[in-house]
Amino acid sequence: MMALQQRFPFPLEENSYFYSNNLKPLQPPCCIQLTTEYFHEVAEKRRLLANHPERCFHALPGTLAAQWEVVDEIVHQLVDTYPDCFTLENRGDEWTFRNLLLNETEQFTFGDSSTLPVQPLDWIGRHVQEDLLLMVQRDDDLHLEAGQLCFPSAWSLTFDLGMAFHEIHRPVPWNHELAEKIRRFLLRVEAGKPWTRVNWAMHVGRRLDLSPEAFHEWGPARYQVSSENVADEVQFRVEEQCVLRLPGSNALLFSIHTYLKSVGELSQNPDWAQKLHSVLVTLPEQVAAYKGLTAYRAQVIEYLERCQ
């Protein structure tokens, strides 16, 4: 069995931060990462799906064909990239998928949703750490029409379902020109040429599910950060977001892998600590508020200065 990897895609390349279209070609073209947190995060996804299905999975009518395309794409990425962890046997449309990490076997008829315990996108999402979102392209725009979202960074799949690109991103403090540039770029993404980007925020505690519906559970912790607990409690949260075109339905699949590293852990890398300090000092207040760190930015800056 292959060893799961330790991985943290630090996103800050400069000493200041500004919104940009930072999509890059995805090489190798696999949107799934297996890390040492695999067992914990997959178990947490399944727990959330069992306890809060009303906020963790939605699919509009008419998305089943695209959902099956996602199953086809991700299953083959898993067995090709991680052959020691996943296998597939298929005789025509009769598939047998094995997750050797979890010792699970699923036999189903590809294309027949009645042979799976849940909808196809929901099923394959239970085998990976990534959140999976489907945006359907029509009328020269992109619409969020299906998704398994267990680890949101303060946004709601229930609220955003059915919305177009600009409606979804209205809270983001970027200018309309950049938003439109990114939207047009996504409309031109070609099948077989996936892209990736990293995004970041900061939160308190190692909770991955930051859904607005549960704000009462995680929001108050932002005001409990002190110089004594800042190193352990404040987390630098990175999302690795990949986008690929599904050739049959022409929909876009977005995969989002969330990584956490405490400020204390991050400070052990002097280059990362210096870049984060510089970014936090110069970050516009509007961006700091959107990224959720206004309440404790000063404590993080002071801690990073003590580490220098």
Contents of the next structure:
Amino acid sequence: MMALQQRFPFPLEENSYFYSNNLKPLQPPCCIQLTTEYFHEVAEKRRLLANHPERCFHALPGTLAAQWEVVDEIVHQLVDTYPDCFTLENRGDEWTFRNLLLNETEQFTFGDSSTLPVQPLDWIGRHVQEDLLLMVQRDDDLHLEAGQLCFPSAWSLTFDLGMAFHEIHRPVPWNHELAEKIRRFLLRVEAGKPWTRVNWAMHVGRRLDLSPEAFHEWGPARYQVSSENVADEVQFRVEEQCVLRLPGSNALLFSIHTYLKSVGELSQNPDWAQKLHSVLVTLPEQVAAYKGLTAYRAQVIEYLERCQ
Ligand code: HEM
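Provide the structure of the form predicted together with ligand HEM, given the form predicted alone shown above.
All chains and molecules follow, beginning with the one already shown.
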């Protein structure tokens, strides 16, 4: 059995941070990363889906064909990239998918949703660590019409469902020209040429699910950061995202893999600690506030200075 990888895509390349179109070609073209956290995170996704189905999965009518395309795409990425962990046998539309990591066998008729226990996007999402969103392209715009979202960074799928690209991004303190440039770029993404980018934020407490619906569980901790607990409690949160065109429906699949590292762990790498320090010192107040780190920015800066 293939060993699962430890991975942390540190996103800061410069000593300051500003919003940009940081999409790069995805090489190799696989949106799915299996990491050492696989078992824990897939179990956590399934727990959240069982306990909070109303906030973790939504699909508007008319998205089933695109959802099946996601199944086709991801199953093939899994069996091609991780043949020791996943297998597929298919006779025509009769598929047998095996997840060897979890020792699960799933048989279904491809394209017939009545042969799956849940909707196709929800089903495939239960085998990977990534959150999966479907952006439908019509009227020269992109609309969020389906998604499985278990580990949101303080946004709600229930609230955003049906919204277009600019509406989804309204809270982001960037300028409209940049947002429009990115939207235009996404409208032209071609099948077979996926893209990737990283996004980062910080929060307090080691949890992946930062749903606004559960804000009372994780929000107040930001006011309890002290010089004693800053290293363990404050998390640097990285989202590795991919954008992939589905040629049949012309929809976009948007995947998000979330990684956490505490500030203490991160500071063991002097280059990362130095970059994060410079970025935090120079980050505009509006961006710091949007990323939710105003309340404890000074404590993190001070800690990183103590480590140098
Ligand atoms: C196409 C699918 C995409 C979806 C569904 C999506 C969704 C979101 C959502 C829900 C947020 C949080 C907004 C809030 O605060 O409520 C967000 C933030 C953001 N998005 Fe996107 N996004 C997409 C693509 C992109 C792309 C391609 C880029 C850049 C090239 C981008 C850049 C950003 C940035 C910079 C933020 C602010 C993050 C921060 O400062 O922490 N997004 N996005």
